[in-house]
Amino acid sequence: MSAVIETEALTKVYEGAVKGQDVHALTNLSIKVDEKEIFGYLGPNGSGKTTTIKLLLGLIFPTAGRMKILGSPDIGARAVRTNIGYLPEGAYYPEFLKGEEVLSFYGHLYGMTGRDLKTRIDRVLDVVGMSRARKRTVRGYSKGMRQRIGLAQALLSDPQILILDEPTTGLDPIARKEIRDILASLRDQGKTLLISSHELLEVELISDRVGILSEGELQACGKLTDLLSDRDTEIEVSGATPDALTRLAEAGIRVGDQVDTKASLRVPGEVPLYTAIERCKAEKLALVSVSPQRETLEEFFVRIIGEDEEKRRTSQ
């Protein structure tokens, strides 16, 4: 796959009010976002995510480094700009406007008019599931509906790239699931999505790759299957007795949830799985299932950020 977003040693320094207090918002960022993928862009507050987005949108300019979008270094070119849809965090739309009027306003900003604009509005409202609410005012929309209209706005020009800032934050579980399904569907239709979010579970569920920033520097980047470590193996057993579980715990096998004679066992990496299974058999426990457990994205995120903070402390 070819990269549709590329940065090379991208750096942004904001001048401080006092000499010597410049803020290094981004330092030597080199990433590639491939076509037809969802790229999760993660980091704590102040890590440089928003600065990166502003740079990609041409709202600010880099101190050093280079960017390419759709293979072009001229990110201000019309062919590039019309191929990027952007949903900002907490987007605001005039509450007296109807949903379709919001889209009509943005469509005119894109230079769309007449039948072409109407056809496109019909299309994006259908994609985000807002066709039946198109004539309701924004004032009467729930937060999830406002996010859908925002996403429809980002899709108006039928862009190849979508840059979405916190698309599911503050939504209830049903609304998050609905937005997540829409985003996955857009990826399947050939769109490329860069998603900045603090909702790590949502990112883990739909992202093909992730990048993690800390203090303006990229700490990790890659596929989740490559980044997340395997950890304990979970064994479900039946026929468990208190004495048997005690002996298993003494052998280093952790006992988890228990319901009647069923129990969940966690086998840490230092205990060979074969040994754990043989001990279960020796205790006359019936094996129900054996499933390897993987580190979650949240656990990986906390570990990577923690390691970076520790490294910075020790280097001071």
Ligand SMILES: Nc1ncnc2c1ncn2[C@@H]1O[C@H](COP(=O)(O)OP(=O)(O)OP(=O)(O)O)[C@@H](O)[C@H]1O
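C-alpha atoms forming the largest set that superposes within 1.5 Å between two forms make up the rigid core. Just so it is clear, the structure is predicted and the values come from calculations on it, not from any experiment. Positions refer to the first chain, counted from 1. What changes on going to the form predicted together with the named molecule:
Treating the chain as two rigid parts that move between the two forms, Asp158 and Val288 fall in separate parts. Superposing C-alpha atoms between the two forms reveals a rigid-body rotation of the smaller part against the larger of 12 degrees.
Could you switch over to the form predicted together with the named molecule, since the one displayed so far is the form predicted on its own?
The text that comes after this line covers the one chain and nothing more.
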């Protein structure tokens, strides 16, 4: 697997930015985004996500560190530039333009013209499901439709890499799912996607790997299966009596939903599963199912950011 985006000790300080004080937006960021993967780039507000994206796009310059895109350290080279599609955070398009005119405008900026441009516009409108709305003006578009046009714009030059800053923010669940499906199919067609987002469930559903930033520093990076720990185990039992459940609760097993004599029990990581099962047997409960419960990305995110904040507090 080759790295399509690579940063090494990338650092950005906005000098004298706030009341003459430096803002350390990004510190020693080293990440790799592999070919044909969706990399979820996460972090609280102000943690440095957009700064990273702007650095990768060459819109701002690093204070220190190195970047390589498609193996090239010259990230301003035309071969690199034309291979990156970018959807900015809260992208804005003039309200009076029709969807297809927005794309035509950007196409001309990319140096595309004539038949090639028209064919390409037809194609990207089709990919994002906006062919039927192409002649309507942006004014009449929903947020989801605006994001689709933004995505179409990012796809115009048929780039290998897509960098999307908050692509699903503010969308309803159906629109989010539709955008997610489009992104997954782009990955399946061989594109590499770097997606910054606050929508943790979205990211969990779609990303191959994630990186989590806190105050400009990378706190965790990897595959979700490696990062998220298996913690609790859920046991479903039948034949439960209130007394038996009380005794199980006293042994540290949490009792969840109950319907008649069926109950769902939660065994926390600190209680050995073997002990919990033996206790259930001793209470003459029948086991219906035993299933490990994986930590969610949201739980992991809150834990990692919380640990980082605690570390900063205690080191002050």
